[in-house]
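The data below hold one chain only, encoded as structure tokens and taken in the form predicted on its own.
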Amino acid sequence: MELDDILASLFPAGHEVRVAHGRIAGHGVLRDGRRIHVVGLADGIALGVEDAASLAAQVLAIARQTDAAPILMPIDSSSQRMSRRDELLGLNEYLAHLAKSLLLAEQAGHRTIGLLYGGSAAGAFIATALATGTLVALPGAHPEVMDLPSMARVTKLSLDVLREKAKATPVFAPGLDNLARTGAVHATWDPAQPLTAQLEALLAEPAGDDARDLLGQQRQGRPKAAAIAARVVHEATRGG
């Protein structure tokens, strides 16, 4: 789906949304009257410091407001801008900066819901979808946290090795499928109906704990994490 039939889709009762050089902003109106802020990426943008720093600056905006209105991040964008100039400026803390931007938004009581209806990769994808307290996802959408001959670079082991690895060990391999088994991917919607319906169904559920752990367990894609992140609680809280 494009952008623009996603928004209608997302809000039948009208919308304020606007891109400019790859960045989305604005706000929609679900059919209850409720309004959700909408702050994301476009055009298969890459992210770089200004982006990030933009970004930033509108969650945290949203999140000094007291009206606990939701943030819908659409995101359609390649991975952050591999520049020298923008790694001396230490793109690394800018993408750091927007990611805690969208925790302590989560925080301030504005749920983070990231919709990925194109692509994302690296840092891009880390400080932005993978950041939000929910992300779903609509068919299509290819996420990545990196790709396998970028892989194969770092790890000096061949892609036909990776190949078979990324087929047994979802954690470890790109796309869209294999992100949800691991329970990164909440739920991919359906471009059939109509994402209102499923935007508010999403809502209704109530905000709580990171369960990506257990919802990777469950679907058989990332099977320790849920085990391990209670061992350490019990051991960081026993006696205490």
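Numbering follows the first chain given and starts at 1. The term rigid core refers to the most C-alpha atoms you can superpose between the two forms while keeping them within 1.5 Å. Source: prediction; values computed, not measured. What changes on going to the form predicted together with the partner chain:
- The two forms, fitted on the rigid core, differ between the two forms by 2 Å or more at the CA of A166.
- After superposition on the rigid core, the Cα atom of A121 is displaced by less than 2 Å between the two forms.
- A141 shows a C-alpha shift below 2 Å between the two forms [criterion: core-superposed Cα displacement of 2 Å].
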Contents of the next structure:
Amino acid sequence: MELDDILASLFPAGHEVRVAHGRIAGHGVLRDGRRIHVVGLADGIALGVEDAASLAAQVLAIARQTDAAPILMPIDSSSQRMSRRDELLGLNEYLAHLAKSLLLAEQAGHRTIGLLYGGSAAGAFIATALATGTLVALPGAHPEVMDLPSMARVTKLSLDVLREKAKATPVFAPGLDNLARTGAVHATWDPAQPLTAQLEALLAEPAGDDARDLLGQQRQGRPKAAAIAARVVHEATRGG
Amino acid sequence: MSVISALRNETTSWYEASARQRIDALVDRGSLTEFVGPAARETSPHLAIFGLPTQLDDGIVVGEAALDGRAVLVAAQEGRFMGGAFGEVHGAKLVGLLRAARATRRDVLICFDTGGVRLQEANAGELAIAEIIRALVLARLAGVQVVGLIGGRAGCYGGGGLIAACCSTLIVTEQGRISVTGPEVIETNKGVEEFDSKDRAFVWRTMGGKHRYLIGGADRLVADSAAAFRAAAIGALSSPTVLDAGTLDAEQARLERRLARFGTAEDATEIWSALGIDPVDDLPALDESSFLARAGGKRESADGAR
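Could you give the coordinates for the form predicted together with the partner chain, as opposed to the form predicted on its own above?
Let's see the whole complex now, leading with the same chain.
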């Protein structure tokens, strides 16, 4: 789905959302008049230091507001920007700052909902979509940790071998279905139905704790994570 | 602490040590109780698909210990197993430790040594890093200190670099490299003109501990010894920092100022000169005390802004 169609389906009552330099900003209104902040990434942008700082500034400005209005984060990006300059300037701090800002806003009462409608990858995926409280996707979204050709170089396995192995396990292969099975994606929305109703239904669900490991266990994409984390918590809190 | 263990700490190179040696030398002698240790045999369920060997602790030690008499939680990544990368089990152990930190209000020490996500289980590793960041930030918002220690062979790359920048305090050696995209990956994607991964001096001055310390990407620069890390960690926990809206507003200003001051620099040496450090050419070769003396009062600091 194109961003314009997504926004029209999300906010039939109207929105003021602008896209410039691959960055999405503005707000929309639900049918009951509730305001939704919109902050995101468009056009497959590679997330660099300036982009991360700009997004974080928007998120922090929202976090200061006491309206408790949710933040919707539509995302179509590539990976973090890969350059000497970005690393020289400490890109890790900029991406982490963005993730922290999203978590702070959520704790300040603004639910954060990621809407993956295109690509996202690697560190950019962690700092945006995966830092929201709930991540949903639209069919055709294509998240990945690393593309298969790069993965082939790093793992020293051929592309054919990787493609063959990808059929047997979802745990390393790119794509929405594979990431959803690990628990990263809460739900995939139906583009044939009004998105506004699907957003309202999601907002009606309580936010709750991070249950992505349990989801990954149920979906058999991450067989051990939930049990291991729970066991460490148990051993660390039993006292004595 | 006994004389023997003090000597042992003094001579233990952090760079050369294993994860278990680092923890042993870092915390009060014999105080570690490990959680889900090697005896539990919780190995990676995914590496066999690639015909790769597993390790009984999946390359990370997590547990509780005492640091100068204070109860802490501690983690150390083993850079010599799969480059210290985050797989499903490896990551879940750190997730659990940070969730426990929030529940029990105990401070955490994380000894990073990682290339980032373990690609053979990339989706599980990526998501584990997201869960770690969430658990870490929630623990900090509840008042817990999380101290990162970086000085291992694998550096602190990929998602590890993001987790590190979420910590309250970062202690590094000059060998402690921190970045998101590693040198080889930048070179592979953008060409050797953009990044020459074979040029060690260039890699270290762009991503190494001294540069990170000078721009405020790390808080304490120490010599390559377990004793130095121990002393710095004790110091960090005795001067706690908070994470709240004010902290992130200050970090926003700090990171924007960095772009304004250094955004056009082509090389780390230009940034060091802009800081007012003179001369800069021999900075990489200086030992810690000479380096700290020359950088004193000139570096950007992240105090109260991380």
